[in-house]
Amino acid sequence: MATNPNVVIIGGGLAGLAGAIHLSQKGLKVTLIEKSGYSRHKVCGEYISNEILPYLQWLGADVLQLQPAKINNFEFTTRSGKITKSELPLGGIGVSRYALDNFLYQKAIANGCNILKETVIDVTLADNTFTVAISNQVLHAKIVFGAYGKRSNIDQVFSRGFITKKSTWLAVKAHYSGSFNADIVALYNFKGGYCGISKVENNVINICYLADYASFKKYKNIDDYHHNVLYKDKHLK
């Protein structure tokens, strides 16, 4: 089966969903292809600057409906444990990707976007028209919006240089309950990485950190790494 939307968007993360909503509001017929379903958790700091709120509201996606944490202060620690604090000139909000992605997904559906849970097999261009193949159909469009992020299947097909280089960083994220000021986004440094902490909706604490892979693999599991590395920072502990 062949279909012919005005625009095909490959990837249904924040960029893909925002693009789908924006283009559909301009009257274009949009098909978005995303291999995963909604809702889902993503490794992400889950802090959004207030400067983006007018655009989201213009899209008709007022994220304040999700009752995010309102954040106006920043906290920073060094590896030695020294701490500094500052007000954020613009401020921001804390909202989970689990809630935000689903919120935008529902808005895109309401706007008439066709969203397919599929994996793109191939993309070709001939005579100024893209052909996008998925498992059970072929789509033809003048415009294809690639919102699939880095290190995707298409990067492998194009043999892009970075795809052969292993990342030196490992990202870990989890949600916690506990005591943390909802008005603060914090960045704590530890040996081999750094950790962001802030609250999201429902009084949940999001903790997301980047660790140097070479130091991380010295330990058997995440708990061991926490006890032997992150806990050296008294604030993280």
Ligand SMILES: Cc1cc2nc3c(=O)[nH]c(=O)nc-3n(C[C@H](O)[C@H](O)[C@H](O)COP(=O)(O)OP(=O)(O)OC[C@H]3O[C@@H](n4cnc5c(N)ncnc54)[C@H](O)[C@@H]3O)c2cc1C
Given for the second form:
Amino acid sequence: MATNPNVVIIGGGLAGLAGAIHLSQKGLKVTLIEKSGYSRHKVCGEYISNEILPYLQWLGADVLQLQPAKINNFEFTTRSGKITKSELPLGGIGVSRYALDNFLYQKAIANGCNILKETVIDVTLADNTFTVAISNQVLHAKIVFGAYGKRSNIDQVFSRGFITKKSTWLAVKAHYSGSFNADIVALYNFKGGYCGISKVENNVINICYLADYASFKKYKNIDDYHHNVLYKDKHLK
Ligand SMILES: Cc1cc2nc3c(=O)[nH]c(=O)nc-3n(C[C@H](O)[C@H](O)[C@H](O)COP(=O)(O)OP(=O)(O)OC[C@H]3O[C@@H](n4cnc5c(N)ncnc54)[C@H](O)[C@@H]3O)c2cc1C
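Instead of the form predicted alone shown above, give the structure for the form predicted together with the ligand, please.
So here's everything in the complex, that chain up top.
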């Protein structure tokens, strides 16, 4: 059924959810449309700078409740394996997107936001009002907040030039158990890409790397790539 929100937000990632919480806190009637459900894993380094904690506190979303890893040190390696270590003046936290996105989603619901699990297929503007189309209804609003990330079907709808160009990067992320200092975020460079390592809540290690697609496609699968490329770096092995 059609509703008449003040604001429609397209996309319920971090930007869309933070926007929904913020605007509903200011008294606006918000409908957020997100095509995927919650909770869900997302390819991400899962390291968040402490810079954003005051804003999250203001939103009433105290992420420290999720018991994130507290991170104050940084390690960086060059491709040749040389390591540099440094303290992080501001520091950060490690929290999984599985936990964080769901936490913000729950907060948006508690604030009274209307959240639809749908894919937006078109957005048009006429007479100063946006019409947002989803599978079986349209919504009208004076303000539409496009928080649909980087390579959405909406970019195709708007014929954005970059969407026709293939990204040269491939990202892989997984959670592991094992020993890694909870106080460190590491960025290890390897031939063909770079890899972030840090802990998140529950002592879990998040490993997330970006690989140049040209270097990746020589191998048949992720395991082969790990054995033939990542494990050649002593730190990553
Ligand atoms: C490999 C990698 C590692 C990263 N690591 C870090 C890190 O460690 N720390 C950090 O701070 N940042 C990191 N980032 C960046 C961070 O992930 C992004 O800045 C952040 O996710 C952007 O949030 P967003 O809400 O703008 O977009 P997204 O998180 O991409 O959210 C967009 C949402 O829109 C939805 N959507 C898209 N199209 C539609 C549609 N038509 N209808 C309905 N819904 C739609 C999608 O399902 C998605 O949920 C990383 C990014 C990558 C790629």
